[in-house]
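As a starting point, one isolated chain is supplied in structure tokens, in the form predicted alone.
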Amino acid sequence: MKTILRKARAVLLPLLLVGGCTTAQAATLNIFACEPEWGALAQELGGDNVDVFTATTALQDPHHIQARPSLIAKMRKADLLICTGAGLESGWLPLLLRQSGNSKVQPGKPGYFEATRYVETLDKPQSVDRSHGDVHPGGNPHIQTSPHNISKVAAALLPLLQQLDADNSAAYQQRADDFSQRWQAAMQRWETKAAPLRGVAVVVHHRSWSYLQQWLGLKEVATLEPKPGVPASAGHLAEVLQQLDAQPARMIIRAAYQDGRADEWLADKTGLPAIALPFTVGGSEQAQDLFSLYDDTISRLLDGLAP
């Protein structure tokens, strides 16, 4: 009997070890990204070592997402949560976190990452009052509209990936170095191409573009929403129309997910082009990753200058 057991152990032990090695090699870091830009960035830095799930699409308003059971199920399996923060997801993320029961991704844990913590946010309100509309106490959360912010978030995310998946630390470093090199070259190219946009006056639908404006030197002269998150009324649109007589603009811009009816009404009255920008990865047919997101954004803005 002992002889039989020894023989069985000799046969099974190597198979178990091989099975264990295979599992380790196939192991990935499960990442739950709140918005497409962070999912794309995690994929750039993680490659095959990460399995990224993105909770929202570019055609959804990230302020207002339904905490569906399918999202809760995905969060239960996550090793790392990457969200924008600054209150952008305050209407739905806390419920997902609570319902998931996943201790690894709760606030304060290593698996909880808010991108806006690594960027100096703009448009910080003096006070938070619902009468001011949908304002964010942490400042404007739409940081992904500047590639400089993507660089800062990438630099902060890298050591966290290395901490959570130490076995693949070198691979994350290699991919981050490669991404940084390509990203710096792309930013130079974008800034050269976008030079004609400096000083161009724009009407914005929502204050989604503060970082893009700062980066490219665009000048915001009017906002279609009378308050953040409040749809344009007929009276407010009439005020904007009058305001443009004193401060002319060259184009009206909005995010792909926003209702374009107010933009089109103003375009019809003024002759200005109304342009839908992708806003994030997946916001247009051309914007399928972080690089093509900015390629397409700048191309669309330049098209708006065309006579």
Contents of the next structure:
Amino acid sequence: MKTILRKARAVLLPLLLVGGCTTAQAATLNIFACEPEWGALAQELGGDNVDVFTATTALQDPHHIQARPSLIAKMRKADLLICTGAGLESGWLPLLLRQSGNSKVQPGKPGYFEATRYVETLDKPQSVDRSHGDVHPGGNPHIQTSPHNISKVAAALLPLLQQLDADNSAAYQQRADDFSQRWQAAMQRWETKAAPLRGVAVVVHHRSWSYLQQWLGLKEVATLEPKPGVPASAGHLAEVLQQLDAQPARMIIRAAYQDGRADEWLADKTGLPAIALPFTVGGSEQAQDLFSLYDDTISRLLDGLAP
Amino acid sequence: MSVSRTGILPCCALLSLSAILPAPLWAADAANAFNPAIGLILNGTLGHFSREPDDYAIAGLPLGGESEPGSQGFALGESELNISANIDPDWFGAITVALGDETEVENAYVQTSPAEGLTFRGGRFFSGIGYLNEQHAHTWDFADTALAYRALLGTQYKDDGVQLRWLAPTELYTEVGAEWFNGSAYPAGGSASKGQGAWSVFVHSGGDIGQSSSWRAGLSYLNANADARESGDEDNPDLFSGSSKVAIADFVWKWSPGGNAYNRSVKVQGEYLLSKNDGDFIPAGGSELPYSATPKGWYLQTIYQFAHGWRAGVRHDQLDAGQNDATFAGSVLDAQNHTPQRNSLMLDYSNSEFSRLRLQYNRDESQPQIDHQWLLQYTMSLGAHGAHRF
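Return one more block: the form predicted together with the partner chain, after the form predicted alone shown previously.
Every chain and every other molecule in the complex is listed next, the one we just looked at coming first.
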């Protein structure tokens, strides 16, 4: 009996110590961000008061992620979950939430934050039917392609951070004010710089850019995917090619994670530049934070415009 | 000017903003918004078996549960209806009904919302042992399950009972679980010990290796008591009373370039099952024989996604009846000095993540005579978005 107890202690004590250490370190707010843009925003607003884990990279399709063990383990320790919502993560987030064993981040709790709930989503379908492809009842989820949306999400996120980590409330406010000032200035700079893009016709790979188009006044004339999430087929590409005769475009744009073969094919046929935009933080070498994300996006678009 | 602004603002904003939580711009508020998530799985097969599937047996091992290899010709597989929803802030509930020529409740359970890593579940559900056991048939990478599962777990061990899982707050994913069951389903049977005849424990661990690879491994143990457990022919079954213990080691490893599985991915998966049976076996129409055996089995499979929507797979299965006792000669327990094994090839195409067509070939040597099996299968899901399980 004694030896069993001793053995149990030998096993349990280190476990308890590990547990103790992790809680001692958890003075910072643990944030689980579903996509890189929200990880970057949380870092902007939280600074040293937050520890941000980003579940996906810019080179992964956020629709198609699996509920991997590593993600479950990360969510177990999260104080706050920041995701896009609008069905973008519906294949994996509910499963992660159920398996995470973490009550703080369940839907309905303050630790559960869906960014799309704080912006007006575009492309909301009139009817929802899978024969239309991968449509989202809540509207187009790719809201991070407009900096105005980033502002709105930041404004919604600030009071939440302050509520969850009241001790550092003033620090969040200060960082948010600072971010907001820099962001407003950057937006003016981007809008001036991007003026030549107004009215420019583009072919898009997937409907990833609705918010960017609205912001900069780009005009979407065709999509390479015949329906959202359905890969481009030879037949559909031929149609797009014909359509471009009647309604010319200036460039073909896609997100960094998207397969560029159809884009390159069309570029080859039409002589239009096929451009991979970072889409989110980390999607190109230059796009290292939210500011450089838009800097790089706009300079790539302008490069596409140059003859 | 700006200095004084940032100097004053924090306190005022703190008072006003921290009291008000952001209000969503939109929220579902229709009367039917409380309706649960409903999903339906449709599947069917066209099968060709060179040996009659009704006579299917594995040399030296009794077969219980739903262990037929398939049906000859056109057949509607089980359609599955899933309904799930949060019940209240603390409970989640789900039911899966298999609709075939007979209707069967596959899963029906309630589960507490998680707290401190603990999740409690009660009702009927697939046990958390092994890797394949918890997966519904429509998510399998082959049209049929591993031979070891067919022989030692009656295809899939599910029963009525309770489960407690705990996820450790560690960097490395580590989950432990324990279950206590009625003991009515194979390899248990007859609801021994007043309907508390089986229990299990399991531990799963997993993580990522860089951006591109991830893995999960597990160890499980099932202790099942059998009281006149039926196997073999439904109308004229063999009976077993005694204990049946199963230990399982499982692993799965997945790879995709940069973690983007859109065009290319690899999945390698294998499990080893070891069973220990002690008790008395009564072959149909025969007399009681002492049966003590340690059957084991394993499988190893690889799935390669070579283009968007297209996957190819290979699988090897092998079993060992764990005894070669002459007293069983002529009965189902006669191992015939044969090593049951099977080799399978699979090709499937998914038009979207909701539909799949699959062609599979098995060279099945469950018995000394080879059975060539061909299966053409469709699996489609409609309604609520299915989960991307690891």
